[in-house]
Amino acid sequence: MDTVFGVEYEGGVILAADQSNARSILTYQSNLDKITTLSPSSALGVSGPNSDLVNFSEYISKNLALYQLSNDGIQLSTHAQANYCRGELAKALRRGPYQVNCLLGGYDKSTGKGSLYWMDYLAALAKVNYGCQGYASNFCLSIMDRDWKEGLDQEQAVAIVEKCIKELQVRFLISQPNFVIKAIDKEGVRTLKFGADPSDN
């Protein structure tokens, strides 16, 4: 019952996810933060099962840090990240998968700009300028296919997500009361907004 936005705009990702954390007929919890940052200039929203994403985020978190302090400090661009959260996914399918969706954002200065990559359980890989994980495409990419143009700004961009999420809590059956929303920029990763703290556990 997850859901995860994703928007690439000029110069950055806006990622954004709903904080529930429940189960059949309960909820644990309201202020889940379900994007992990990855490096200083990317982040990774997942959707799927607690147990999973907890797991699978970390171990690609702890990962890559791993790589960038075995390799003199060298950070993998965004598609790198994406590839290898892709492999892993994989590699995973054969034996025990993860049940996880991804959307995973970031900023290479390198190039100047975000990009943003949806990931699914089967390890499919796309890179996109818009997406969503969970029942929330089936309402909102209309939304972003209508309003998503070349060369948006963050102010549009998060517009876009809020939008979104408006329309989830008017027509979908399931109350998500909170959202996180976090941008991924030159400045690294800042959460923007969010409904219930996440450090308040």
Given for the second form:
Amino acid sequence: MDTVFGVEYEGGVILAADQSNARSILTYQSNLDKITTLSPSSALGVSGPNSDLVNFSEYISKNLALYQLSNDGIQLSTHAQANYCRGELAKALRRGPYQVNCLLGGYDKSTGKGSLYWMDYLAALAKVNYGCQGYASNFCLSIMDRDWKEGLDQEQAVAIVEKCIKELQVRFLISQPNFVIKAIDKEGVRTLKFGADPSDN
Amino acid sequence: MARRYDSSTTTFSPEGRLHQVEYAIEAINNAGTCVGILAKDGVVMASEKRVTSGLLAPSKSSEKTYKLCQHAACNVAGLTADANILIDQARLRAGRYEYQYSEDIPIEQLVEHVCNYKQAYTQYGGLRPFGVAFLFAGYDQHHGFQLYQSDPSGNYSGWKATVIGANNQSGKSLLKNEYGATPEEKDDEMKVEGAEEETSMPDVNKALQLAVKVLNKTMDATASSPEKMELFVMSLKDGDVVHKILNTEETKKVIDEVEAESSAAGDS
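What would the structure be for the form predicted together with its partner chain, given that what you showed me was the form predicted alone?
Shown next: the complete complex, the earlier chain at its head.
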């Protein structure tokens, strides 16, 4: 039911997600932030039941913080973070899986590039230029496929995401009133836009 | 009095010392010498090969240098049997890290792991410490080429150039004078005292020569020969780390270069 997308551009990544927290026929809240900051230069967008979403993204982010503390402040690259997440999903898969499908976006100082990784709860991992989780992929992947090209700037990447959101609001049966859009680049992770403030309660 | 505290590795003596650990460190000061030198474009390690018997079959590849993973290697001073256990640990750690992160382990983490393993044997009862000191050479994306040394207590430290094993003191003092100094500059440095500038790194060839020079001094053998030393170079080629142990001819060439230089300087 949830929607998470990501688009890579020159020097960064855009992650976006709907803000609905719902189960069965009931909506609990519509200002949820499903994109967790993992490290100063990476974030994880997660689709799945709220319990697993919070549990998994906190588990990963705290373990990355532990890595940094125990290794002289060295930070894992986005590639290493993605493989670590995948490993944890694979480990959990045969015990009691986290029902989470994720997109991990990060910026690497060493390469000066952003990168985006697509992951599902079955622990499949792929590096992608653009990606989408949930029913939304039926509507959005074709838009991203047509519009994405090498060397986009941030505005163009955001424009693709907004086009996707508009498509969902016209064609998708399920109502997703609010979306949060974040950018990850050399400045770090920051929120560009939200439909409803996640800090309001 | 001290004897009462000798047998147990993990009991402090009244002076606050761990005798067994100190003896293990002492044992290494009699082991074959290893020299490590950090170069601009790589790391060089040179080790003394002690000829035990003419009847002994020569080892197929290397005696003192062990590859730990694609981007790290080590030299051993001390008990080779003990070293094998630690080298297995290091290889296992490097492999596990790659399994977890699909990336190369940072060198310092690898060294720290081995040293933590060594440290445990100075604290938990009933076991003797590892009688091994290592030189670790490695490359990673965070800090480039690196050189570390470790001892049986589990201490480790990073160096630009260092010596372990027999006569390491005299080896170190030679390195202190010669590392980063070009022949012309040497005299100037004598005059300008206290002006400690950032030492300029040698390239791999210069480092090899310096390493052989140090071994010549520490081995106190009459003539150095390729049979008595093992030279190792780690460098980068097209972004990949290359390990190389010099063969007899190449080693001979370095030894000859060092001899030619010293006879030219007139201090042979």
